[in-house]
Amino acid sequence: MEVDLPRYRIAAIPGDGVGPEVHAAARSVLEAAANALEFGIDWTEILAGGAAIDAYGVAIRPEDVATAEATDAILLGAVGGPKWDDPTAKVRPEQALFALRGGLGLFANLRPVAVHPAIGAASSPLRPELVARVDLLIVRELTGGLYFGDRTEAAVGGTDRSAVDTLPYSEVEIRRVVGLAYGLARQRRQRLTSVDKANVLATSRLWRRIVEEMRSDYPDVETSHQLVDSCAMLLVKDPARFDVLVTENLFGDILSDEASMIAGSLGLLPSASLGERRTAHGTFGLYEPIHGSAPRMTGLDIANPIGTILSAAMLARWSLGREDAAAAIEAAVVAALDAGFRTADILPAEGDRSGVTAVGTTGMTQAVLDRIGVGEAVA
């Protein structure tokens, strides 16, 4: 008697630059985990970013946002590139991200930063003793703040040009992302650091007041406040002190890129953008590596796929409810790194390279696939 396998629907957005390469890598690894654990995936491919501008004249079509919304999750590569890099253009690749985040209510971006013992000392710019115990999670508010506020562009020409960007936040926006961060802190080491600029910004003072009002609901979580400039300093000086950091959109964008270098490379780290909507299996979300489209690497088989592969693991855990698949993917990545496989961005810069195997995008993907137990090449 045949048994129907569980099936999940995923929107695939390869994007631009190295996006299609790392996306294909993550897709093949997720498929391998699905095969090993006997569940199925139905993929729906969508154009977004520069590819959509070339095809449709817009960064993403409204009907494609609706198509993505009808799935269980979105797996994204990266968008953008020099071809569409005119900041004065009315249509830009990054508008696809704003449309997906805002249109689908994805208000929180989760960026975990952990240092793999095998590569931390060799690849991180920080001293080994500073990175050895790092395991932090940045929770960035994603649909408010400076990126979504009203703006006035500078006039063309003239000698006294000015421009204005506004930074709005409402209590509802702050409470929902802080509440999510508190819940995550409870599942980790029960420490929450709220990052703001309350000594200068009115929105930050509101942010801090709301965190103070909410902290009594989470008495088991140690709560602290940190000004964003001092937080940036401490991420370099003592990164292991942090557990969960929660902050607004602009600060989170900057701090998460800084924190990524603790691990040694942007190419290593995943992210999840989540909202409140539940599907039949979990929380609907968009998953992508934290790096950009890296146009200079396009087509050279040198981009590190690990960040996108680990994003697929987060997708399996959060949106598909498949902890087994997430754990299998994460274990395969650790095993590949333990075996010495390194893309160019995490190769030891100097010294002894014994036991290290230099590989490209395809080679690293294959190393991960082999350790899931399904040795298929990347399509």
The other form holds:
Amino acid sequence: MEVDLPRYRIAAIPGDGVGPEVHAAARSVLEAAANALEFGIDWTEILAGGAAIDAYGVAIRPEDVATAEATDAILLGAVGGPKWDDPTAKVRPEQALFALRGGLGLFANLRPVAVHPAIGAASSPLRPELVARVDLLIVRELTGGLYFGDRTEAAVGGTDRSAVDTLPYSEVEIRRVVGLAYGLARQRRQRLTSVDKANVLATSRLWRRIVEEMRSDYPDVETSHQLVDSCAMLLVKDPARFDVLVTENLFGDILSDEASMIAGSLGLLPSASLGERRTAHGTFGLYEPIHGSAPRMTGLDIANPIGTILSAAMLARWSLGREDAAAAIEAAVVAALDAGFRTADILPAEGDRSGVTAVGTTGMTQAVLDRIGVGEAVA
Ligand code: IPM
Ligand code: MG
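Please show me the structure of the same protein in the form predicted together with 3-isopropylmalic acid (IPM), now that we have looked at it in the form predicted alone.
Once more the chain from above appears, this time first in line as the rest of the complex follows.
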């Protein structure tokens, strides 16, 4: 008897540099989970970033943004590279990210930092006892602030040059991301740290006032405020104290790179960018590793695919409503790490490599694939 398997639509944006390599890795892992759990995926390929600049002269075509919007989720590798790096160019690869984030209303960027004990101890520049038990989630506002405010570029040449960036935030923008962060804190350890610079910035004072107004709606969550500079210090001094951090766009960009070092490598960390739009299965979103396109690693089969593979797990959870697939992928990643597989970025120092197998992008992907569909997650 022919049975109709559930099917989901995903926009595939491999991008530039190591993007296509890590994207292919995550795609194969998601396909393996789909096979094991009997669902199907229809992929739609989209060019964005440098690849699109070369093909079409723009970082992403409006019709491709529309195509992406008509799917259940977007899985993105990374964009950018030296070839398109001229800071004065009118067309830049990052514009694709802003077109997708802004154009599709993806206002909340979730960047979880959880530490695998063996990796944190061996690869984090912080002392093992500091990184043990770290499990935090940065919720970064993604469609406002300095990234989307008006700006005036400096004139080319001349003397006494000046430039202006502006940092706008509205109540609506603050409320929706803080509300989402509160909801997530409720499902975790019920602690929310709102990060701002209220001693200097008007937008931060508005942000703080709104968090104060909202906190009584979440009496079960312990709310605190932290200035961004002292938050940056505390992330190094005592990262285990944090549960959910919520903050504006630029602060979140900076703090999430800092926090990635707690886990041991930028290559390990996933992200989800969510908006308000619901699909038939969940919340529409864009999923990408937090690392960039790493041009110098391109084509060498050395990039760590785990950040993108874990992004695919978040995609399954949030946009497809497939907690089973998300759990299977996450369990397979942990099992591959437990078995000692290590890409170069998380390889322990020589002399400290007993039980460790050094692998490249494809080797790590295979190690994860070999562990999909086993264990309790796929009963
Ligand atoms: C990120 C990246 C981007 C950002 C760059 C590539 C524009 O650093 O996703 O964190 O600043 O948002
Ligand atoms: Mg960044």
